[in-house]
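Take a look at this single chain, the form predicted on its own, given in structure tokens.
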Amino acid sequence: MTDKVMSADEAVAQVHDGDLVAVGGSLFSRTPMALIFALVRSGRSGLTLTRSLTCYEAELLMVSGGVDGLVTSWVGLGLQWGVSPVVRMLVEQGHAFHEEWSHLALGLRFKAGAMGVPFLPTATMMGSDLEARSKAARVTCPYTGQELLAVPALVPDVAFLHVHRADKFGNLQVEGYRHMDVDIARAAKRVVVTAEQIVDTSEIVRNASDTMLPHFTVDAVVHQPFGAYPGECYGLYEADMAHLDSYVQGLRDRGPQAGVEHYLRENVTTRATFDDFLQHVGRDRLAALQQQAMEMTT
């Protein structure tokens, strides 16, 4: 057991050019945005990004040049904004590839990686275009003779997660839904985490049922309040829909590529740290999101 607390820039050094990077959370829920911003600034290249429900982090990483491939079941900010025009443009122009799986199939791929088996059988995607376009293969059950689809294990080089609490050793706790985070972390070779709070191990022990992952699965811990902003962290702050609306409007006004580039200049590449970005957003705005979360959970 060693002290794994470090800065976001130090933690992102766990990522190497060409890596497969998995992101925990779901859409704009507990997305590790502080790590995404640090990864953009790191200058890494040739990365592939994988996540079940992918939000605008894919657009930021792809336009900045870090990511040129996406393995997902959905990419877009949310239903009110539709699918990503940025990813569509990059894929159609041949600048990136998009490998699509069903939500269940991608979850089973992470679970197979976590279990240490080469594949898991399922009936999902069978007979669909997703089956035909994927790396899945038909297999026959040796017990029933039933034909099934074998989805291959997905083993990320690095997993990014955001949690409510961690101790300095990497014992992690979350409140609310855990999404696919446990399987993603157990499947990955290296795990990097941002936490709203760094607490003493005695507090982890006192609330042991909240522990999502133990210390030996984690390689780096970053203390970062509001580390999922502009997304939400259950019970602590709601998603900033106005910020996301502004981002989408920027894409409409400037075009997909130029809109993302403008956002990166305003919020990411000219900010030395994520705290600098939060200061730019403003304390009053963050406090209002905290109040909304409190009203939702009390």
Contents of the next structure:
Amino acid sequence: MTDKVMSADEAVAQVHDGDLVAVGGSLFSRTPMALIFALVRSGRSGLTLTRSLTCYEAELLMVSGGVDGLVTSWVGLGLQWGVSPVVRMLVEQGHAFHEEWSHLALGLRFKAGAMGVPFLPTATMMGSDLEARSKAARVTCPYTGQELLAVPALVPDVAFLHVHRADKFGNLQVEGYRHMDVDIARAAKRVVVTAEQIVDTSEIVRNASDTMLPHFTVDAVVHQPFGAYPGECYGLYEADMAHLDSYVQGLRDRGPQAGVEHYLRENVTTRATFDDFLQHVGRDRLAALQQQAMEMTT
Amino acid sequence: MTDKVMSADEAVAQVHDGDLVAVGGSLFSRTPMALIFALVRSGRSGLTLTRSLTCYEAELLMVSGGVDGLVTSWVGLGLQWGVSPVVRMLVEQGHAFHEEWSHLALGLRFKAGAMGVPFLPTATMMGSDLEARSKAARVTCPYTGQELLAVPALVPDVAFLHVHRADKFGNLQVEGYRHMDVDIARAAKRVVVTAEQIVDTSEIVRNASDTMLPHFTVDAVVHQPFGAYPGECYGLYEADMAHLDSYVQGLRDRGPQAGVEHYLRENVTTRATFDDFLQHVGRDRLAALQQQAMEMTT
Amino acid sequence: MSPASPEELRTITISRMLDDHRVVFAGVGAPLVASALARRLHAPHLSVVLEGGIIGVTFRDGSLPVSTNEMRAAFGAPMLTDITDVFLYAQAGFFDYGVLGAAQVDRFGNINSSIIGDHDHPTVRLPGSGGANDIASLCNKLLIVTSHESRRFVEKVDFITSPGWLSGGTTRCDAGLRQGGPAAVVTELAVFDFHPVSKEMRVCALQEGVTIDEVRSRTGFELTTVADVGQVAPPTSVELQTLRKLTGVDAHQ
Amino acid sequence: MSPASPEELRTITISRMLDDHRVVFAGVGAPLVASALARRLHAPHLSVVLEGGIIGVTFRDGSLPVSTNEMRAAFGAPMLTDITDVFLYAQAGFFDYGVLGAAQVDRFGNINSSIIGDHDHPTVRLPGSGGANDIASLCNKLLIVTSHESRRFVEKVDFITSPGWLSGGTTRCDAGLRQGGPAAVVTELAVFDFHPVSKEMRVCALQEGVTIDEVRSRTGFELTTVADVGQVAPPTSVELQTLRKLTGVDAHQ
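Taking the form predicted on its own as the starting point, write out the structure of the form predicted together with its partner chain.
Shown next: the complete complex, the earlier chain at its head.
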């Protein structure tokens, strides 16, 4: 057990050009946005992003040039807003690849990695064009003769997570749903985490059954309150739908490329740290989102 | 969601002669003893018992004639007391079968059942005589060519669990370690649960992330405080080592068969209910075990 | 009270197919709203599961969740777990119903939500499966709800994201899918089932005031019918009022 | 202070092999006590894992756990999970050391804890593997601690419960075990390692006052040695005192 606390910029040094980067959370929930922003600023390139339900964070990374491929089960702007114009533009023009698996199949690919086996058998995705396009192989049960789909283990080079609580060694706890964070982290070679709170290990111990991942799975811990903003963090703050709505509006007004570039300039590349960005967002706005979350979960 | 609360005797009617019965908990921890006692009284026969680490509860069921086979990774009297004289006697004389898997292999057999697949691949147990005797098959990864052991799904006819809290529909929560309860219950055709407390669903909702199993996996819920006695229930009461020690002494004094028979007469077959047995044990004794647990977990 | 919109009509019709005490794995949108409505009316003990890891969704009037993982979907549920875990319950056969919408559906109940046009040079790259493929592959019974337009009701979808009966007959089972398969399709024009042997979609019952010719004219493939085509009972005012309370549309408009 | 008992000697010797900041998957008995001792002395950040689902065992003097799932093992740990889950961490390569005792061990480090005699007509039916097979199969490095008697140190175990190097050479890897393998055996007489190619057990270092002939006479197979056999440093008074505090044996006896 070693002290792994560092800054987001230091933590993002775990990512190298060409890496497969897995992003925890789901849609606008517990997305590690502070790490996404730091990754945009780092100028890494040739990355592949993998995440089961992905949206805005993928668009930022694709337009900024970091990511040129997706391994996902779903990508859109968010259910309110429909199809992702960035992904449409880049994929339809052949500038980015989009590898599609079903939600469970992708989840099991992470789980195979987490379990330390090269594949897992499943009854999903069979017979569909997802199967046909995935080039996933089949496997026959040696006991029953049943044919199943074999999904290959997916081992990210780096996983990004955002959690409610971590100690300095990297023992992690969250509230609410866990998304696919556990399997993603256990499958990945390196794991980088932002936490709303860094707590003493004694506080982790107090609710040891709630610990989602143990310290030896984690490589870097970053203290970052509101680290999932503009998404939600269960029980702590609601997603800022107005912020996201104005992002979407920007894409509609300026077109996908220019819209995202404008957003990045306003919010990411001209802000030295995520805290600077949060200050730009404004304290009252953040407080209102906390209030909404409290009302929604009590 | 239907009301599933009933008595232990009613719940044990879920077991039929010849069934494969899985027992939750591990060793002397959260073993569903009230259900084991009810099963002894029910007179069922030809049962196979499956549990990863098993001890005293297996001896009771084997001598009473209910169980004539074990699927397990370990069986003993408990680590203090060594080898199980009942199992030695019955297995060495050929009166009972003992199918041995490694702890992980058995755990994955339940997990395969829980996941709804006929097998799971694993790197454990390979090359050992456990593999040779188990007749487990191998499977080749269609991507890497790696050969792995394929463990076959184990689907119990009935699973017995003991938990801290249940609502009447069968939403279940425990404190502390979960043992293999989740996979056992999800794999089993029918699930019977004793709970220290039956609570309102609103109390389950309050800590929804702690819910171990949802109602639709559960068929019968029995309210039974001290339902794991003489074993422990995390945070609530310690195991009664003196009771178990005198059980072991009885086997040493009288021989395995007569020793267990004597124990059953004193504690099980002449007591109409588990509460009668607990009354015989005595309130002060139980209170002392609660006190020990409190001291040990705070 | 204004009459039911096409969307409301579909939602009410499909909600009636969800029996009490069962478990439904609902996609977002109309499937989720229909599940909420069923719980409010004839199926108070229906358990609604979302792929976000939420088991036992409760619903607040005027505040239905938009996605499958957000606080308003989670709060009040007796169990929160992870995403893959929820799908593994489906794979193990615990879920009685799956309910899905469809961008494109064909005569065998196959659904496309991935690609319009050619895969390598798509005309439109849609969001993709999410959990739709898994719901269609693994739930014991699949119900589909969609608006009725001939560009949606096609002979063969451009891409099978979520498997129905594939090419009909035994092809679904032959492909390795031993569970489930589509049982019904609900639109604002009619309710459809699938022929027990050929697995072709067929008209089962018509919505109020709709003729079979109208259905045929708005369907991109040849439609058969069951022996005696029924009538779907029109929405009751209780259904409509309850639905509008749920969705936050003024019940007295 | 009385001199170290054979058991204490073994425990102290093996505890020194556990480096700080590592993760050890310990069986009950001497392996667990040795892990506790290492944490008290040179390896305060050693993480001790038990198959009962306990990650990060802390230890109280005079109150060491007897089994792998009981409150005294769990209390103070930062993570409690389920049994299978712990082993899956091992399978994924997270555990630096596995430490096991042995009822019977052979020249290739294979361990028997299942059966003495013939499988179908056993002379003694022992408790069985528990997690021992998995620890031996999956941890990155296996350490074995056992008392030294020729009936325990045999040419070939009656039954391979937990795989060592199987028949030596590449046979472990050939059998499909790509990870781990025994690195050392510790007894009250000596420390052993395994030849890098043949994988035969060999004497590496002798406990204080022990001769190589004594080791050979109490070993049921032919023993080779490393080029220059070393001496195990005798237990220090700090080691012995700390150990006795942990086990609750009076430190001043």
